[in-house]
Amino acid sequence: MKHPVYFLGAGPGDPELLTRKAERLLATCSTVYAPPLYDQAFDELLADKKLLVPFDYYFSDLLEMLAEQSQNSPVTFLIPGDLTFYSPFQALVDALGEQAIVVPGVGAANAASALLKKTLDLPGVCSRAVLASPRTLGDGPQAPTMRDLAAPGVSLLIYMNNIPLCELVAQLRSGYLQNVPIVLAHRVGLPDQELIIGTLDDIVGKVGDRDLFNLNSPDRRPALTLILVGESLTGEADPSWWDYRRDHIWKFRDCKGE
């Protein structure tokens, strides 16, 4: 009988953000597939495991290996973030069917929001959050651009950016029609994590010649830099909102409330 293949949301790279369930399941596995950097960040939890990089194998070869490995014990994939957005592991989950067990993790947007201590939607400031990647928007004449997604009142979360920063900022400026805050959350969850905080007017100068998106690198893998844009990044919550909800919503949840 084959053992399960676990797809464990490993957060953005900080082992302390691993859920208790994921840590418990990881301990039962002798073989772990982990992307580069995660084998270092999770070294204490992976000390007695056979480690493999999933991207080193073709899909069919990977399925054959999993069929053999799962005969002996459960197998784990450490998933950056989780399977919620832009995960390359969905085809594996589909192919494995009932054998695949998915455990959610902390996404990069959640981790970045926590570092900023800011909610990404804020009443009266930002009414919606949009997640997008220029890599997946397409390049045809009818394909949308970041300009089309950016607008006042939108918190825009840009994954896997492959547009030069100066060009991206120009598109965002055209969509927002104003100088809004922007944050480059670089390698969030890893020991050298960094938040570069600025506005559309000054972020290019703050980044300088740093290649945060691997645009000039022979390494074609997406860089670990999430972009957050919008008024919510520096917006202040109205304290009266709390009292309004206390009087009109929350107190009615307590059957003893007056």
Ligand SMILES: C[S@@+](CC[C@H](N)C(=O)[O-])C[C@H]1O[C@@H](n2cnc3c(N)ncnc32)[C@H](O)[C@@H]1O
Contents of the next structure:
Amino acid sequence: MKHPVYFLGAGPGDPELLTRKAERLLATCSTVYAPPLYDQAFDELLADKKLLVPFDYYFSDLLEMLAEQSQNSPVTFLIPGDLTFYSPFQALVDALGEQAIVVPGVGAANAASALLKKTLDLPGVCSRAVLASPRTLGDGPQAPTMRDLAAPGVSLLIYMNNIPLCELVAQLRSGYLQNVPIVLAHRVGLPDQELIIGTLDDIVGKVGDRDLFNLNSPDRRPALTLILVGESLTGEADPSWWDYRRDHIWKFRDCKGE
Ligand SMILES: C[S@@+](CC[C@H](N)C(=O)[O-])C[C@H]1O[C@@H](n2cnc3c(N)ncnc32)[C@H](O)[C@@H]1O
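Cool, the form predicted alone is there; where's the form predicted in complex with the ligand?
Entire complex below, previous chain first.
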């Protein structure tokens, strides 16, 4: 009998951010595929497991290994963040079909928003959020650029940046048409997590010669840095919205119960 293969949202790296469901399912597995970082960050939860790095294997080899490993007990893949955005595990989930069980987790965007203590949409300030990565926009003549995605009222979340910061900022400046706040959320959820908070006009100076995006590194692995841009990062919520909702939305619910 084949046991399930779990794709557990492992969050940004802090084991405390694992859901109770993910922790419970992880405990039932003897074989765990964990991307680098999670083997150390989750060492207590993984102490008695056979650990493998998923990216060490070709796709067909992985499927063969999973067919064998899942004969004995469930198998787990720890997914950075979770499957929702920029996850390379979709092809495996598709190939496994019913055998794959996906469990949501805390994405880098959620963890960065919590660290900043800021919601990324704010009435009257930011009306929409756009998630994008310059790595995946494509490079044909019709491909959108970061400039096309930046606009007043947009909270922009940039994953896996591979553009030099000064170039990226110039594109964003031209899309936003003004100086807006920008935050580089680095290694969120890890003991050395850091927020570099600035504006489009001063962030390059604040970062200096630090390579927060692995642009000068010999490997091409994306760095653990999420970029957040837009007025919501420093905007103040208008408290009168509370009473407006009380009168127009929540009060209506109260009345239905009367
Ligand atoms: C392949 S994507 C994975 C995203 C993941 N599925 C999620 O939703 O969090 C990797 C990118 O996510 C962001 N990221 C992931 N973990 C992070 C962390 N702990 N701190 C800051 N950014 C992170 C970075 O932009 C990184 O380049």
